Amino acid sequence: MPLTPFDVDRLVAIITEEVLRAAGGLVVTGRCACHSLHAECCPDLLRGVLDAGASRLGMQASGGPAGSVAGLIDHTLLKPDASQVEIETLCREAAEYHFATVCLNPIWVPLAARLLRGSGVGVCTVVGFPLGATTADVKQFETRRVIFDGATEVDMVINVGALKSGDVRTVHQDIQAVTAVCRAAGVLSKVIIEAALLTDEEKVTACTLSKAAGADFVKTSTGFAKGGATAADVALMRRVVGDSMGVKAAGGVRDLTGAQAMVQAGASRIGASAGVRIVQESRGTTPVGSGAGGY
């Protein structure tokens, strides 16, 4: 539904009342008690933007059972030149130690979703990757295309040139584009802001706009911007959207500490290519590489 001129206002005034909270400037009193959102973004307050009801923001986004490691991770291989030994290779530990899913690039998905069948083991795929920088009905299309072809969660990346433009409009849009159609075929829908090109009122923006948009995670980074996930902003993230949505903390986790760090910090899945090393090291066993990379 393309939004009003009341509705953007609506937007932009939230936008800022969520920037000074963040920044401890601001008691906020007007959240409603379903959401805990602000009072005028309530899904079944503000159908003008959000008109799919309460059950957008209230869907279930932990990364798997609780207490164990590998269960909170997408194990991840996302680099260009991956072969299909490699991804292979991927789906192959993803199923032995029992990781949330894989997280691999577009072409790959036909064959992990075959691979990874029964498992329960998901098949993540990204859209828009990794520089967000096409139109929003492309994105649609290859987020419609992935489904078909077998994802079970995919992760887009914004329209980050948009939101450093200030264009509130384009941005939701764009991550609607995607979370509209996740949400009809029943499948995990995550919003990469790409923290590392942000202010913290931008990503205080980008994830205010991805809750508007009925997504069911916020994500810190693509792995391919000039820095990945950190602690700060993962909390910054978990503020901001509450405890109705996933964060997810990508690029640079590369072991149980880092881990433990986004953990504590509010996220609740990790995106990173050394899956099988973290969960080795919660194990105490030694280490070994996983045969991934680019994250």
The other form holds:
Number of protein chains: 2
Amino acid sequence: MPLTPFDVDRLVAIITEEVLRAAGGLVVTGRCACHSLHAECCPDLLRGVLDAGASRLGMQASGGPAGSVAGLIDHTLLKPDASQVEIETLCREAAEYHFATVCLNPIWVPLAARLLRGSGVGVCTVVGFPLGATTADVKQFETRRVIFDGATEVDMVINVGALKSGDVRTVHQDIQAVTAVCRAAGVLSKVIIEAALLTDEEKVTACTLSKAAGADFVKTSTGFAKGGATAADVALMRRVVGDSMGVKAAGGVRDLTGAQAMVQAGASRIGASAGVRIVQESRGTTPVGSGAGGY
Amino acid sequence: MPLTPFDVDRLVAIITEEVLRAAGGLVVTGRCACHSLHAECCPDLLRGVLDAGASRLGMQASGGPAGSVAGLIDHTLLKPDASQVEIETLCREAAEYHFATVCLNPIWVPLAARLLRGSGVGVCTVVGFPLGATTADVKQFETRRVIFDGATEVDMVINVGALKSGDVRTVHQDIQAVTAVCRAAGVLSKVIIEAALLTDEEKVTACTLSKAAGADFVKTSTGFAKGGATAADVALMRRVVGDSMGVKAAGGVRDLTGAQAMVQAGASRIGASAGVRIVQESRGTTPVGSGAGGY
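Form predicted alone already given; the form predicted together with a further copy of the same chain follows:
Once more the chain from above appears, this time first in line as the rest of the complex follows.
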């Protein structure tokens, strides 16, 4: 069976982690200019990973590699009144702690892409967020725009209203409008099903349609609905999508215990504004970082 | 001084109300096919208003005209999990109670435009909602799309993050990207400043920029932030924009007393999910209607 782009991503991630571990704390910063995790658009990524390890030994003084937990986290700031200074802090923290990505609103993508160039941290943004109630062509336009601006990962919200109305065809087309553009550009796509608003049956439907539409991840929540991620939802979603997709738990993950519960349930990515706290807890240090508030 | 489009709107509204009052309960359904309140694109609107009064006498049995309060209300349902059945109910109520518009998410605009054709009720929708954190070109694309689908009024959210960062130029360009398209299409534009997130100084700046960008209304809130409309905010906004623009109070207006307080403070439009309750209270009947919950 040929490797899918997602298989390649996982392979790269595993090798990267092993190299890091073998190097005993070396920090790898080699990632191609497009910031993408997709190896097919970054033919030199593996070589870069292997070659670049020694380049930032000095990082250890300012925190060093945070261990595997940081690499699972999308360091998130989505509140509408976040200022440029707060976004700059978010990006600085992400580079320091080596989070997988920063996750921020579309208006901040160009700034984040510029600040994080060469850091190994991706730029994740949101589309149709947080209501998912814009039309498919608007979501697709928004996706093209954020990719143009430098996004390497796109978290889109499904058309919840169509799902609630039994219009499965519209839900599928809506997801595909975004995932097709992402796939063509070598950008990771995540589909937010907003589990707190759905019945279990609707959760299954949403995950099935996401898989059928070629998404890379399903994601539990926006963080703006009445509830966030639960371990039960993560487990259900993992069962539906199997091992060939990612599951992102987001909304309400505020500490290491919460993050571990999500990973144990099947999450392969965590969306959180408390990333610094989570990493510090994993090191046994007292949490002092910013962003430990709500999602 | 020549009449502005907004002056013409107000003139039409006043004449319509007087005609309704003089007719003692006749329901006027004449509005041009574009559903617009802008007389400049509806040259026959005044004639239609005067001619069409007798066409729906039967409405009185099912409620009849609700008096001037209904005409101030955007009957609102913006929760992401609203289903088609709920949207149909919203539109039916709007036609029955003669609200100014229904206010709903973009995905429902085509349905609402179809259901409300000829009813005299406008179709209001939201752009860049509720965070306002998409780029100007995405908001403009979204605006074109909803107007194509039949929206007659567009409520857009400002770029709060840019305002918080002191980037006034970006805030202005963002508003103008939407208002210019609306104005060209004869569609009413409202600018949501999300007052609960702003200092008084930022509220003044946002209202000033909205006026400079040619918006028809400023609007207090999305209903999704930590606070909704306050009489103090409405009064401040009215002072800044003067008499030549509208002020819409939205978020947390749940009864007649609340609506009256907003009007007294200077509001010329109310966004509420409790429209039915408000109208029933104004008639002295017991509230039994749907939509009396949160915004």
